[in-house]
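First comes one chain, alone, set out as structure tokens in the form predicted alone.
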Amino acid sequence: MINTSYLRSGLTIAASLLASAVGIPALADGPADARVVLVPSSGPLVSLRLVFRVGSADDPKGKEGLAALTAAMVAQGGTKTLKYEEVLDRFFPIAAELNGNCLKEVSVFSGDVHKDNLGSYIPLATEMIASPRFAPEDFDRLREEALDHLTKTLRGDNDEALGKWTLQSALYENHPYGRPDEGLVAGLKAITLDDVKDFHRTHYTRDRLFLGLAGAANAETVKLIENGLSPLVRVSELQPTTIPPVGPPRGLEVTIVTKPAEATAISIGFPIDVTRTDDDFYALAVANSFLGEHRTFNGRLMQDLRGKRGLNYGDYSYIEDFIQEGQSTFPIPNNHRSRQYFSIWIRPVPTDKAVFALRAALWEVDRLIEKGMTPEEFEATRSFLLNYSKLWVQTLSRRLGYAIEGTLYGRKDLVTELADRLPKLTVDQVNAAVRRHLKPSGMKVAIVAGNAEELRGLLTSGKPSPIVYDTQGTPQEILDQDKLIEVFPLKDVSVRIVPVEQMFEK
């Protein structure tokens, strides 16, 4: 069972409501302040999540990266009384840590600890959040790490992530979402330590806080949290950042990032006006699982492009921003966004097959829109998703994260919403939702490739792009489909080529 309660009179009453939920009498009422999410669970572990409604969308213009750098200074910068190395020394014997992550609209801090170690863990973790050290040497270290991520990791070593951020930068040009969460090179270089201190003071406030506790919490846990977070300002002096909608693309707007590359990474997308607050989201979840459930062969993209053609490694689709949690196949929890987009991610494709792969993905989307799912496909996918989604909450921390997400969207957690709604859905409702939301006037495409000029010519020529298989024995049914795919129209194509050195610069 998940309990959610508005937090009143700051953390004092937050503690009282939380305490009430675990059987402790509540304290007095007061003005609304923040919100608590509690996930009771048997067992010896406790999960803690603190979600602040502040993210990279709140970066001031010219100082892009300030929100992420502030979150890094909190999670990896020590406290007023302890250097970060000393914090780690105290975490080590209790097998604990405090993770920090800045996303578009939230900054999330989380950790897990055995209940016997709460007395050591909570004061330390909350001091890191409420009273960070903000040492100059940590500022220099963490800002350099952020710059290295943009200029070395994204530009140099990770073409898949480069393609995904290029797509978002194109989708949300001149928009609070239109850059990596880590910021921009020029923005990071302009940030000062005083900027970080001021950003923390004005944005890490109790009215922006969603506090989550799961597991073996008790009254003493609540008291420890209350004491630890008491230095935080109660109400932010700033209004939350408004996230405006973006207009739809026209035609096929392609950005090619040119760099030395042996393969091609392709990302495709367009904005959608659906989030988990909308009923259609759950119908689209079924359609998306059918088209491209992440890292499974349930999706048609994966079955047809990789399974039947051996075209590449991974072919997935998404109806909301997707960030994989570590090496798992699951998304990170608490990536709440007011605006979403549909996307397809085609992982490394041989250079000579890139245009065919792009056409194949667009052909699959068009086939879904025009023909829809059959009743048999719908039943199979609904059954798969009902069962598969339960894996998303397989840990205490993930359960807590999804519970907080539900509160942010004004819904139950996603897995419970799917369990409630999918049995009542019909195939006609799913196909209608697909036609309403996945049939745009155009799409944005981001391609990372080493043959940019050649690709531009192929994309704008209108000529067929036949696939040549490296082996014999492809079934005739697939060869017949290939004839349709190789001439699938690429309408109103415009191409801009950007040298990788210019990506995320300013």
Given for the second form:
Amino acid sequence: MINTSYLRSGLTIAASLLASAVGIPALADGPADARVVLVPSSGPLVSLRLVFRVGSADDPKGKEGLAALTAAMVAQGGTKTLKYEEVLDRFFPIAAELNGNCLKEVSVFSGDVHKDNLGSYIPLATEMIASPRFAPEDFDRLREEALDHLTKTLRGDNDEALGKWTLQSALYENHPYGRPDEGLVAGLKAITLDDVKDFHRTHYTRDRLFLGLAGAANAETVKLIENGLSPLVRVSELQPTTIPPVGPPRGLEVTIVTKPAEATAISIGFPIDVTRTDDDFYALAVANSFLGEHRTFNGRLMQDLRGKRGLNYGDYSYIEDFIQEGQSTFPIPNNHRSRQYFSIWIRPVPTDKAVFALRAALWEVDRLIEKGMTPEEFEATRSFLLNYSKLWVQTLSRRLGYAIEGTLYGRKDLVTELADRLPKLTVDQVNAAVRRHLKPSGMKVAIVAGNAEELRGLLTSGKPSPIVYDTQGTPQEILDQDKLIEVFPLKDVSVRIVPVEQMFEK
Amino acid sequence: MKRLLLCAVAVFGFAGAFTTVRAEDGRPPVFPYPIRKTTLENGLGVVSIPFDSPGIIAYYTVVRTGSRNEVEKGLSGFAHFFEHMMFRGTDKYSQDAYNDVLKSLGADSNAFTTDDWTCYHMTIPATALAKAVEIESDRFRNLKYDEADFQKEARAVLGEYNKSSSSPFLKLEEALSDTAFTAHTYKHTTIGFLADIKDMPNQYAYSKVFFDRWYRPENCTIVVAGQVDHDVLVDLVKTAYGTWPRGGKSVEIPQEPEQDGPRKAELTWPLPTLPILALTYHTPASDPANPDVPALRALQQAVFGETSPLYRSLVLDEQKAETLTAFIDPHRDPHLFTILARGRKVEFMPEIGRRIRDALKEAAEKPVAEDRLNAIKSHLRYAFAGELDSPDSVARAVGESIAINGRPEALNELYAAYDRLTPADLQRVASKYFTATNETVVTLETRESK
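Got the form predicted alone; could you also share the form predicted in complex with the partner chain?
Once more the chain from above appears, this time first in line as the rest of the complex follows.
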């Protein structure tokens, strides 16, 4: 393991997920203030990643969407010297780009480029970040895109994403997290181009920047970065936004978004007081992997709801906000948050099985809390997670992301933390952490459905919701469980029905 | 900015031959790794791409069967469904036992199906190679499931359809295939017609026929990328798969007759959505020996890429379109070149359609500038280089070449063909394929706007 990292200003750095170094010189001329993470590797590619500590939680009230629109203006707009179409012309022959992504507390910019093209890529990418053009035509285009995303794509084209954002909006009502990162319709409409310029000047500062470089880079690359970023203001005049805790839900607080839908999408969640800075996070990581590791067949939710009952395509659980990277199985790196929540994602189920599916998921959580993991289940899951987590850093860009992420949490990168901590964990510690954190006074449920009133009746009536299979041969063990699940108590249910056209409006 | 996945430089062809790769003009190859290939006596292909990937390998099994092979009426979507069944276990490794092995390895394991191929892939520690060969050979040779498992999995497939059904793009894709094709099995999407998916629980007996017909060594290739020794791999595969008998079965895939006039389908959507216009044209199979294939890919960039005049005007300057893109996915048989535009307003759509056709007409009449063509060639080259950032992506690129063209060297051929392109090639394909007779148009608008 090589740990090549340097920070001229003396701030701490993390990095080191890798094998062979290739003799990259020390970053003697590295950016003066930004924390630098350098990950060396062989191969012809270079990965650049810049993380600013500014996100949608920093949106001013009434201008929700400003942080995301600013990030879009940087990544998909022109620079002081180039119109956006000229930026595209420069990127085209080198097949490069600058990805921009605004999340709750960070805005992440990244790109990968062949070493042949470093000399053209780095100056352009850094100019985009430090000296955006803020052209009115880019503003119009990108704001319209954000509005279309909220009013067309989320409301009309993707029930799974709609369900997830409905859950977050419900979990964090009147809170900086309580809306899609793209903003709200009213907020976006109120934003002016001057707002974007001001936001960039006051938030895209060097003291808020974490910078990472991986692959076939050298000291010359760092000089290019330093030159490109020099226009950035050194220190932000603003204090970081405080992210307050939110209270626990009471009973089962259900939000049903009503719209024409062929199947029913369900998300369940509640806030937890645990992040990667806490020791219990790592114990919960094992329990969560056992309950519902994302896009694997290891979790009980997946095995029982999909595998044994054929209810839907997938069922997973999470102990932190999870955004999948493209078509992969892994989360995007650098989704740093001060506050987290536990959630279950039930992919669309047939309408007549929705209440049973909800009860089944709640029953599985209850079973985990009450019975815990056995020592054998614990050992198998721990072993899995130790190996599996090493796959999270297969690409240069992901290595960088995890290294920077560790720095933001004041920890080692997550893969190293798991490697250090899991061997020392015990099954009792894991089961205790589950009881401590996953047994809330209530939960929030988000449902996207076409039969809202009927669902309300089913949820509040307290009546059983038996499942009727249209397939043969359900094992007796499952049929026996079904009897428990169909009457699993839904306590203190309150239901709010929201027409889809009102979602994310203001 | 979207990237093209395709193209590489890699030459081999002799069983066990170790080959290095070189571009025709002596430049370093885009595909930077050596490839080794062995074919067993029973026809099973074994391909390795060794390179430095700290402790990790991608293990792929490429099956040259996809929804293209679904010739029997009422059984569309079966290749994909069968992909699901492959996880249902054997006598030796039940579904749970198979999963326990993957879990103990910390594997990232899954599968996917396309029109032309089915792929089973896992990323695992390099030290787990022997175990991977053991469990994969076992399920390919000895898969066993009962009717109850079969029916439950059929409903998981319906769930997969349901998860996508809230997107207008699923309906659009279904209509495009169904309208553009009349005879060929590309008429249905990979997941299949909804009616056939709903009927899947009743097709247990056919599933056995399907397995026997297509899951045979001559139809499969093992591809391993990363920290792997080819000779060790071949020894393991020979032991585990060597006695797997050939099947020798095939079916006749109906040929699509030449289109004899313009076709159209109009769709509506129950909720507010951006209007969509899709124009599609029949184009040849993705054989790099056909000079039209690289020319069409270059044309896609020239006319519809983000640096094209049409994109610049419709998307960036006038902002009449939210999206403008074109795609020509690799296929074994003749397939489609599709242009997709999402408009900002429904009233812009007729003009968007007219300007797309005008741009194609202009591409036929006026040669693309040499420097523009060079930029396109460079883009294609570096886009591919950028894709190769993990054992998984390397194995996938090689796997696709094997699946579509039957040989990994097709990557090399396509790259060489790009380098030879001239402006006249783009003009030729622009006038040859983008005719009114060869056109299918599908529109989708919000219901209330109709």
